[in-house]
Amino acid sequence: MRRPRVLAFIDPWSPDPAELPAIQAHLRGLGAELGVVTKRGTWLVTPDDPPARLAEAPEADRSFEVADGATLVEALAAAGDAMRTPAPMTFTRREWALTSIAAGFSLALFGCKGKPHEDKPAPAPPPVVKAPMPPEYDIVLSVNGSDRKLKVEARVSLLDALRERLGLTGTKKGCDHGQCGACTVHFGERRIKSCMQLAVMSQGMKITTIEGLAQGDTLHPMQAAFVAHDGFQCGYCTPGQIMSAVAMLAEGHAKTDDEVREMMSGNLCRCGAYPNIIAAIQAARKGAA
């Protein structure tokens, strides 16, 4: 049975001894022969025999030339003339199917010349619609004995209003979730974590921050006790510790060390200065007594 033939349409090509073994190995796997059609001649490559040039014209002859821009029909017609042999070539249905598939695969690999593809301009992106800014409200906060006017959005926390709007950075932002106590301030008669309180809901309340404890250059007794007993290391949590301790004494607690630990459990010190903090609080309590 005659082998099916794979047709390859390719620009300049000649048998290369370095690539022939690989080509013939693929042909043995397909059980087919390879017909290579170029502008300078036509070759027949079989799985086992050396390549045979089918065109009789010498190398200098350019009778088989496919002009640039030729249509695929003209190229196939020229290829058919070059591949024609004296003996008529017949195909079984199976051979025709295999040859058609192989020819289509070759065209997909090497392509054919035609008009360059004209890319359509990309559509313009839709205009960006900016979300409107949330409204701001005029409020008055009573902070450290003074009324402070400011304009804030409804979502601004008391902590951010103190730090970002009023410049009172002694109140620290730690977790911003009400868990570490670094932002503790006095809110009326009680201590709160200012990150959990909205600024717009704080009007009419007397607010005291760490900046409002001292009287000029005279430290508050709790501040002096923290300095004397080294109740801080990095100092980041110290303002919240002091504000919470002052309020705790005003509440009438801190009679024992265990009570201090319990009532101060909402203020975390990541440096672990708890023994010195307890000592400072007890010294301030005894001094006040």
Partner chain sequence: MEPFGYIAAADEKMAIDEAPRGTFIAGGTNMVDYMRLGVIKPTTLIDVSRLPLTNIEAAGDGVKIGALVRNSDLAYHPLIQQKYPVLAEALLSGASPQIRNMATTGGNILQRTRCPYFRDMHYAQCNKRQPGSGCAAIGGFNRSHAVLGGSPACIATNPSDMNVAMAALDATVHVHGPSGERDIAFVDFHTLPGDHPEVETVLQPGELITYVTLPAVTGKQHYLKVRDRASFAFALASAAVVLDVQGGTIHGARVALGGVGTKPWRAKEAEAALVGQAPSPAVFAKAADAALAGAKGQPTNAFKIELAKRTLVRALTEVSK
Contents of the next structure:
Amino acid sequence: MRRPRVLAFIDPWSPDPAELPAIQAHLRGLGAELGVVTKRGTWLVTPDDPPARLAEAPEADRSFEVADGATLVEALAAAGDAMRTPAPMTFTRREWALTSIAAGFSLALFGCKGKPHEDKPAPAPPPVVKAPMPPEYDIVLSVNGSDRKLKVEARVSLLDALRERLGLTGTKKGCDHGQCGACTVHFGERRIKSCMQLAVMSQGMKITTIEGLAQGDTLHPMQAAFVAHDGFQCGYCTPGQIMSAVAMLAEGHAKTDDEVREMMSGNLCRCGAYPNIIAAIQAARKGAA
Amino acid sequence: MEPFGYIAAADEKMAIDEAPRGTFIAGGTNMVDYMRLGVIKPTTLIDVSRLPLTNIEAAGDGVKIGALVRNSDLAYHPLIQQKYPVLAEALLSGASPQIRNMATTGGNILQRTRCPYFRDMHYAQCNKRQPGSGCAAIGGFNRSHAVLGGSPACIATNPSDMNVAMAALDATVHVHGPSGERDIAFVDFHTLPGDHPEVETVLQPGELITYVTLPAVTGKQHYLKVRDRASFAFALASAAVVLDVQGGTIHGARVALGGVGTKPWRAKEAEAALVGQAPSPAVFAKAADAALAGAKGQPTNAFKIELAKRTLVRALTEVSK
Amino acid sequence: MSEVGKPHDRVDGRLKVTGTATYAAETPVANVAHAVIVSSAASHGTIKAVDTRAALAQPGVLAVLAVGAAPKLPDANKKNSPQDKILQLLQDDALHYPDQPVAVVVADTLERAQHAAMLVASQVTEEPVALEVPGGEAYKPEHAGPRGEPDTTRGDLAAGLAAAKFKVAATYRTPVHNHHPMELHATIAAWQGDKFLTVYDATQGIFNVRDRLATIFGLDKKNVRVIDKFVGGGFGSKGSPWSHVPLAAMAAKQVGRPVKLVVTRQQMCSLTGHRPVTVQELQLGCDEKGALTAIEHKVTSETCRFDEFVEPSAIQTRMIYSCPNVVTSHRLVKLDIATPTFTRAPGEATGTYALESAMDELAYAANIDPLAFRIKNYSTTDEQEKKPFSSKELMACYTKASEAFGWSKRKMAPRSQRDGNWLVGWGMATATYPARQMPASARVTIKADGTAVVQVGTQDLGTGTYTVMTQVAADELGIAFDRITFELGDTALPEAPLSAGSMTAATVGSAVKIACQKAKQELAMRGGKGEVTVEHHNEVSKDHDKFAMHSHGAVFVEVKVDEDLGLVRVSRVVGAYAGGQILNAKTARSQLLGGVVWSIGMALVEETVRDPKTGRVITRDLADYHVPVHADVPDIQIIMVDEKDPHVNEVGAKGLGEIGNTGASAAIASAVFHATGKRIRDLPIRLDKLLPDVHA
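Having looked at the form predicted on its own, could you now put up the form predicted in complex with the partner chain?
Below: every chain and molecule of the assembly, starting with the one above.
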């Protein structure tokens, strides 16, 4: 017994640490392992382990050739799309190539999932009237210096746009009601709670998240101070604390420890790292001065 | 959240024209919260956050504050810091810096109650959400609820700190609606729940708050907020006071209470008990008694009556030092 | 020089401050669908129908699994261990508690799932609810938690009380607490075919989750993989899988896509455990010189009707002081509530509040300084178990902390210090928590390039596991700290127990230490060349049978109480702790700080309130359930007292994750008494309990 597996023929290919997270994300979505056959060897890529080089060609439930000009990630993404939605009605040539691969691929995957369980309840009768599709809006968010295009319903929060759509999961969800501060980002120069901000209302403003704070490999002084002073334990409130603290120093209204405590009180820390956070902020202030 | 449409208002006229189709949103800190809870379900949001209602300027002896001025900008503005410290203190005691960076003056005026029964859609009983359904807070856990201005239909507290200072300062709210512009005295802006707790203000459909004016006031000012945590908590009781003492006699007094009323609570009775008297603990205590004379406690919030009195006495003591 | 003990920065610090540490719900998964639990509006009764039509009509909705129409799981409630919970997996029509899951909605986006979930309506035949411990029918549980008899009797209580010159009898109450880790409980479930399941879960115990899912879905354990590289706090709530975990897997199976299910903050009040209410009756007596003659500690706590959890609040009372006559008991009252569970320092947090408050009361009754009273009754052996302590540096804790605090300047009389409107009070208490260990395995690979990889299927809840294990390995392998990688959080790694009970340092540290020694020997046998991998299974130190093993501490607190308004602020804390070998001075201190902050919360602000009619949690979010904010927490001085313990385990560490949350809440309550003369025996000490008269 083994996991569902697909085989891709592509050349040249070798595991690339930059590409691997995307491949693994797609494999998690597909529920399959991937064998990659190249002229120079064969690899097995699973969702959660480093790629392994195989001595023998792997068994497969389905194999496909990655089309010219496409990457493995694109082929896997197309397969996922095909699983999710019916095939589109019109194609460009290239879409046709990818989609046809993907359609077969998805069928193969469904096949190896086996028959539905007998104890699975009968599906609910289809509702008579489907509710209307909510309107969607094409928006552009300027995040960490780059413009990111999105199509979202108006009810999508900036936080969920960052976390669920832009892959920027450094900004945390802790309460979804503006009560914990874990979702703090900079909106222009201001610190705000991104869970209370709608994405459609966030256009035209420079948004900075924790991912945009460091300069390349060089940590922002506040980030470095949090590490040095152990200003966190579990780390979940940390991006919010740091974004809040950086903005607080720029605001210039808090200097003493007690003033800093007051002006950081919108950021909860359940591990109880508060004394260390204050120490980190005051150290960063001195470093900045 | 219910799905809804979104319109960004380009100017004030567009906002008013679109008003019949939807609900205004500015800072979003209150709207998004209650929409996510399912308490409010607008079909269309009219985004007024980009309208140019962001000025704070001197107006006569007083000040004119745009409805879209953020709470943090208002609190730190030199005019407010110098002339209306009670407002600055009230603003800075509210919420957290992040929320204050988002929340607007107009939105804060319209802040909804924190009554847990109002917020939890699983309760069928809430006259504010569903007129005529009953009140789960009366006879429930009502530690945060009002002791002033309640009715058998509702005892929900107005949670805003800013509103308490605005009430004390005799602010005027300027609104623009389909039938033109009008001014509303702040103390008349919010309504008592009575038989209709679903109605919270005198704002008419489609009316947009455009700015707030404050008259000149004389005297020392202070806002004192008492709460369970040292910060980032709603008031159990608060007091905004302005005391004008000349030659050992109180010439003028403005008193408003927060955390204890179903609306921002201007305490004229307390003011009457102060004016003409020499400041003293006994006079302050008498004023506090007058302010809370009509108070009605519930089993879990009766302590607020005494707490509000002490809060007021402390605030008056501070400004008479 | 030894790496163990050094205040190394966390090895995962950079990931955490840059937002690149990936928590369970953040695992990249293409095509992931979003599931939302529909919580019951009704409190208790029988579910008659769940109407899913409106939800199913919404665009993007992939499935609605509801009571009466959910896949059947015959082993839904087969527990693998007593700590597993009875789950609510939509299998039957019994509604036990408010917010219980009645359906799960799956949609292509989070917003669509959230909205559709609000459209699901259930019909329930409601029954009245019982919600209060007092007046309930109490029964004796079989065990007081995983470690102990419910009742003990030593000596003759009546004789001890009769012989007492001074006596105190008082009842203390602690409320429901919610853990509220900042990271919401979350599960991503991804099936690979019918037989393989991978789950990314926010958990303190990946193997517990693996085993439970294997049981529920009838899978081979080997085919279930649970991964959690970073845990955003747990504090007990993530100790065993709750209903949402299998519900996510059930939903993923149903829709044929991976599913992400994040429990909301509001739901975390009911669906992921809580610390139960305790009512603790204490009677203490001492002779003229202050020697304890009798202690009785009777605990009654709440549990739910369909499962059982005991808050073992009287366990420490059996050993903490020397006393010939000691009676302890634990009783439970079944209520119509969700299941309580372990919460940071389960038992000791609530138990030391009551016991140490009563000790303060007796010290006042006898007019003896509270510190001198503790020292007078110092225990040198565990008198209940009749075992010596493996080590006990509590006396040094008392001395060092009291000196740093300036306790000798304290005036005994209440209301003897003032700072303007603030009355100032000082209080102290003893802190204690048991030193535990469980079996664990570790794998060590020494590579040819001189680097090493150490792997254990444990967790890092923010305690510093990644860092301290790297330090332990560095010393044993003789390899530089920065050339060692420690991996955890994956059931594909060697098995380790859940991270709870302050035992990870001892349990995993010992396994790592011995595995490293073996790997080094193996490499030496091969002439020091090439790559070696060694796996070692470590058993619990045999000395656990011979010795009583506990961490100890002494905590001193200053509070200020506004005389008119009843506001209480903690203005100063000094705590000294002896927990055996410190593996990392920086992370150890942080854990102790955190524990003390929890005590500040417990003493002053934290309480989960239920509606008296429906039992629905009123304090449903972080605006209504107050945890301390920055402004509530002063600088806290932590003193680490040297303690060598050759018996406790291979690394000599006793664990510090919970002891900070013992004693300190009693020290605060006693300081409030010292400030005001008013004794509050019902937490939290909020201003309405001090009003209308802050005087006694």
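Here the rigid core means the biggest group of C-alpha atoms that line up within 1.5 Å when the two forms are laid on top of each other. Numbering follows the first chain given and starts at 1. Everything quoted here is computed from the prediction, not taken from an experiment.
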Superpose on the rigid core, then tell me if the C-alpha of Ile23 is displaced by 2 angstroms or more between these two forms. yes
